[in-house]
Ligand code: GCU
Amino acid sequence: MKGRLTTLLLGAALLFATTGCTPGEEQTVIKLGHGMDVTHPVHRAMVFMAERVAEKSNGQMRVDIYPSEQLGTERQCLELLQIGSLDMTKVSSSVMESFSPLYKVFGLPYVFENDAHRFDVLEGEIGKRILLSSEPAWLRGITYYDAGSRSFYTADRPIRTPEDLEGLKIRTQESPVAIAMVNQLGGAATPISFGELYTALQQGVVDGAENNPPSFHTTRHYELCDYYSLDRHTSPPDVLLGSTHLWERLTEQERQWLQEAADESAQYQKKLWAEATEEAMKTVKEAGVEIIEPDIDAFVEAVQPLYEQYRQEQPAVYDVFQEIRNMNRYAEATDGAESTADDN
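Please give only the structure of this chain, in the form predicted together with alpha-D-glucopyranuronic acid (GCU).
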């Protein structure tokens, strides 16, 4: 009995020491699971968010982060949110396509003119509309993290033109748009989860994949792929989400702390992203990966039928695509300049 009491007291003391909460005051614990490695800039941004939540709430709220697919793949984490077994997750917008179709617009190739255009869309009305579009599926988007642009990397055969993809097995995310795009370019799209890709490349299950520089780097896929071809075909952002069950459980004040901390972490993440991209490119080059700057116009040309397909089959997605494209000032601003030159 005495032992139990000591343990209880010790537990209470520990709680007080680690949270700053007064005993008796209940702490709100939020569980967040995701698929990135702990060195990845998006993981580090979420750690920053957790710190800001603790500060703002004076320890009354705590976000516990489970990285590296410990709790499941991106798709599985979303399903855990839907049934209320997990509170928050971070996934690629491409994986959201199957939960809320409007996300497809971010997966279409060459939808943004440049970084400024992308951030204006994500941080503006369209971005917010899409974040909230998944609420009927119990998923509330909280903020976006930048995920740069995705490009092809291959083990043995370099991609210099779209024709080079012919017959290559290319890993894609679980994303209808990514699958359609790779197939349109002549590759054989092979959806595999992020965590299983290293082994799949190693065993030759796929000939290559596509991703942004920090992910190519932190996954160590560059150990297996000698060519990185910067065609920058898509720029789907990452999305931080909470389940609607969590949102209902939180007080108005707690929601505000969480939202503010998330927004601050998204701004902070832009800086982390730029640094990580630079470091990634440097490391992969040093490791002997050949960096290819292909003629992007050839890729733009090759994906044109995809837009027509979406116009016919998914008019709601196509309307948002048009809305984004019609933000004309970006087209003017980049006139004559290389639109995505510094946007890896």
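The term rigid core refers to the maximal set of C-alpha atoms that superpose within 1.5 Å between the two forms. Positions refer to the first chain, counted from 1. All values derive from a computational prediction rather than experimental measurement. Compared with the form predicted alone:
The two forms, fitted on the rigid core, differ between the two forms by 2 Å or more at the CA of Ser243. Superposition of the core reveals a Cα shift of 2 Å or more for Thr39 between the two forms. Fitting the two forms on the rigid core leaves the C-alpha of Thr73 displaced by at least 2 angstroms between the two forms.
Alongside the form predicted together with alpha-D-glucopyranuronic acid (GCU) that was just displayed, please also present the structure of the form predicted alone.
All you get below is the one chain by itself.
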């Protein structure tokens, strides 16, 4: 109740402070708030999007960006979108699992064969369908931003096989899919706020975590974890969201300008993310972190029961998983398992 009241007060203050334009001016202003700092590839992509919106609309539209939680936390920004006090924000697709079950498919391990396959899915019909699936919650997906692939990093024990995770407390996101995956691999999933993770690693509350290379680097978790095992188990993208209240008030032309600019920014962000990943890997290697390339097939085999669980308990998510899998060679790789798992 207290959190909801805080969000409402934030919304009222935001509405009071940023509504409208100067008298006689006809300009559509879009407010975008998020929690990342201004050096992050996603923020830089959003700036690019704002520039393209202004160019496409010849100044009729303006996107004002508020980074670094200026307008509230990730959760507060989502709630502000739902009540129409904020227009746009960015979250991980893992967060969207609470608003649309279809987003859970991105948290399933090894759903994508490689980056090319991943982008084919995100930029194709399946990806667009998932973006629109959260509209009943007043959240419309606009585009995806690349967040790379997540891998395990640990303080005292290298992860070369799934068995090496046995008994280790691994920090995960507040995602039922991520928790189930780590537990299935033999670890003890331990959801902890990302902002508290450095201290948790330092104090031994957890033995490790899992994330993409830029996050491992920028958080300086590599100072505490000597091993980075590139098992690349999941690749949940970031999602640029718009409030359905925003979408309803935009004209068809304005929607087109915004969508085109967002899609262009996603392509630009891919390049920024690739550069950030390369820099991150270089830095952590120079810092003495051991980079491990484990046998991926062993991890794929270990998570097979998780697919069966989703087939039985969440058939809608499983159906989308099958659609994605049928686009890649993992359909062949798991055919043998299907005979024992009764169609994974």
